[in-house]
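Encoded as structure tokens, the following chain is the form predicted alone, with no partner shown.
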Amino acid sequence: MAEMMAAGDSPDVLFWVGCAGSFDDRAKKITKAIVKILNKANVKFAVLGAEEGCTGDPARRAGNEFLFQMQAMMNIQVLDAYEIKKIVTGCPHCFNTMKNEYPQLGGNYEVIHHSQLIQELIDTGKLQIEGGGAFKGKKITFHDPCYLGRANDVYEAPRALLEKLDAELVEMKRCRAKGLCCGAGGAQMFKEAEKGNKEVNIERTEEALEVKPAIIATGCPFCNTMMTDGVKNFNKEEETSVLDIAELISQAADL
């Protein structure tokens, strides 16, 4: 973004990589299927690289509102020097909190979670996708974000482009408005599992893993390593992988 600023030019749209999506090796995954799908759309781009700090999600959701606000203003300060007006996130937990909680503190900015933007792209037509690919006929059941569906009410982007890939679409039993959370959610990423009798993605996952699926497809790093863990727990990795939305367009538009 400073790059693209002392040129005299400015993006389109911000894509904001998140914490996940810069450190864990996991979720780097998902940021460079993104980018992939962005640079062959044509999509004017910037990041904002190491200007960029955590929304502060895990800090709030913790208790630490003090330390949220910290960086959240930060993070407002950068945003507002380069004019930012929309901006795209790979992870529910940043969209959700650039969208529904920076206006409080003066951050206001067009944001949408890249599922959105990508359904936008193929509608548009920028985006093609010839068939599913290997990805044809293959069961794949979609494992609603907290932060994306309930929180957001959206539904529909993801599994818009899971029809696209020419597969066939199962719901678990508990999904949309009902969908169960996968555990990570609310900082419980970041400690120890309290006392009881299943881990939540244990649970989320036997869900997952009733209707057969051949690939479990998430819009979220935080459930994704969740939702893999606990195919890991069941030895189930040969029959059923775990995959981000965008890698599955990415893969079948050959990218």
Contents of the next structure:
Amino acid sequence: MAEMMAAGDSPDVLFWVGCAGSFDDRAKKITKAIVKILNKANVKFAVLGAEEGCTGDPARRAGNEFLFQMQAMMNIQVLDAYEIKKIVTGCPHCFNTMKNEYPQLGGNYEVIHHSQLIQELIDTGKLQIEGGGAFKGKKITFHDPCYLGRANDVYEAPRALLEKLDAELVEMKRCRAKGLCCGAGGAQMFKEAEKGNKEVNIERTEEALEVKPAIIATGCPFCNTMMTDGVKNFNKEEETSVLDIAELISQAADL
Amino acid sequence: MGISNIVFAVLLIGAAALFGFQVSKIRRNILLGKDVDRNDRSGERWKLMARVALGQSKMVTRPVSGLLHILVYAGFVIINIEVLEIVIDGVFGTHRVLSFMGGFYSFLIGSFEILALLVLLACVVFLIRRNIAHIARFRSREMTGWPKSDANIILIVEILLMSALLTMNASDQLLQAMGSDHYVRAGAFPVSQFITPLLAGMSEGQLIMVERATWWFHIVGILLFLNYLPISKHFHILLAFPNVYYSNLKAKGEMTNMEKVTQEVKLMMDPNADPYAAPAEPTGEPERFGAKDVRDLTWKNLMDAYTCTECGRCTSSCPANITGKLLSPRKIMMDTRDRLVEVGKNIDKHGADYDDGKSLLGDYITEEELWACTTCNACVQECPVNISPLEIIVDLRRYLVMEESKSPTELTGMFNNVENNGAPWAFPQADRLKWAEEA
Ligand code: SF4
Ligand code: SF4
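Alright, leaving the form predicted alone aside, put up the form predicted together with the partner chain.
Time for the whole complex; same chain goes first.
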């Protein structure tokens, strides 16, 4: 971003990579898929790189409001300095926080989730997928991330993308507004679960595997980790893979 | 006007006064909460109330219980039109005062009878669901003792009231046929006609006794029930309406902003701020960060607690609860209500400033419950009366973290990482672009 600014240029959209997308090995692949798509569609975008910092989502959900607001204000300062108007995030948590919670602190941007941006690119003809590519006819089930679905009522964009793949979209018993959490939200990702008789991701993966999907699609790096671990737990890596919507699209478009 | 009319009038006024008194206590308790503005966008709020409270739109996501509930609700509301007549009759000593409406009156009474039967049957099904069928959400830890009895009492009382109504009509019918004085020929009795054989062979005097007894039973039952509401989860039949009206209209993912923290953070980040400047005049007692007890919550959280129907839809969709964790969003609401009732009683007994040394956090809700929440919003989504257990959970977490520095060790580590590296993991911020080099 700094380079673009120095060149006197400004991006159409800022790609907010997020912490998982920057550091987690699995999530980095999603980041790269998103970048491929943006490049392919000739979107003028920028990333903040080292100037990006955690949105504060896990801190706020865990009750540390101070830390959340510090992070938020620092990020808002950076975003405002670059006069950012539109942001696309690779993570529903970043999406929710920046879209709904940054305005409380004076940060007003148009924020969309990557599934929405990709849908927009396809709908406007900037990105084409022919015949669904590798996923034609495959059974895909979509796991709704809580912070995309219930938290922000985005249920259709990811599904619309899956339909573009000519795949067989099968729903789990609990889907959309009734979708079951993967177990990572509310800062659970960063701690051991409380005492119980089952892990949440196991419960959810079990449900996903019931429909015997070739692919469990997600739109969140944390859901991705949780579901991937779940699939491993059942030794089903051969039959079922866990992929982000962006990865599916980028593979289908042969990027 | 006879003695019975006077007795009736006294009962009626007494019951209404007692109810008013109980409601005023609840109102006072709710207003112990902190302020939150829910008066904006009134058009949208009325529509929401019409849809969710009046139209029960969220009930039918579970069709069996949803449809049965709508039946009981509609039946109960409509049948209560008859209470109007009963009250007039009771005060003025008339009998079936509205019968001058003729055919329409017969239509009304006939419909009431059919509804009464349906309500009665639905309540029987509900009793079976609660006590015999193995439905997990009625068997949780928090649904033993009083909450379980409460639900059964309500159902049994409704069954008794409906039976009384039908028996009353049956005896009335026979008296009408006998041409008994006072018993005008009026009404249609599609259901109670099948009860009349049970009363056949009774003398006029006996029938009048049955008719009067069931009439009194019905109306006294309703007056008692009215005063039972405020101590029961059944109070939701009234509070559901304002509670839905004052719903959170923002995106469910948005958490409330703590203004007080914003002020402090702004001060910290402002290079021009004078660190030695005198702090703004403290107004009253310093407010705590987050919530430890019910008074730290908002009035809407407290209204939520009084509105909770204890249906357990939240708990049965809660990922933590489903996987055997201690957390149950329904229990969060029940605890909040129980604690608030306790605080209210303390105020009545010992005055407004009395501190009983107890608090919602600790004495009712444990840390283990709080830390199991994934903030997934399933409970908020499911609740048929738009309650948010999640807001309370987060406010209690805020107190734990910001006032007591208590959080699971891994989360403390996460906080440190965010603070120092700008990420929840211990990676240096300078490496945030490394993925690009790997591409
Ligand atoms: S938000 Fe928390 S309490 Fe509510 S359903 Fe999800 S995990 Fe359970
Ligand atoms: S909070 Fe709502 S869903 Fe949960 S028990 Fe109470 S009324 Fe039912």
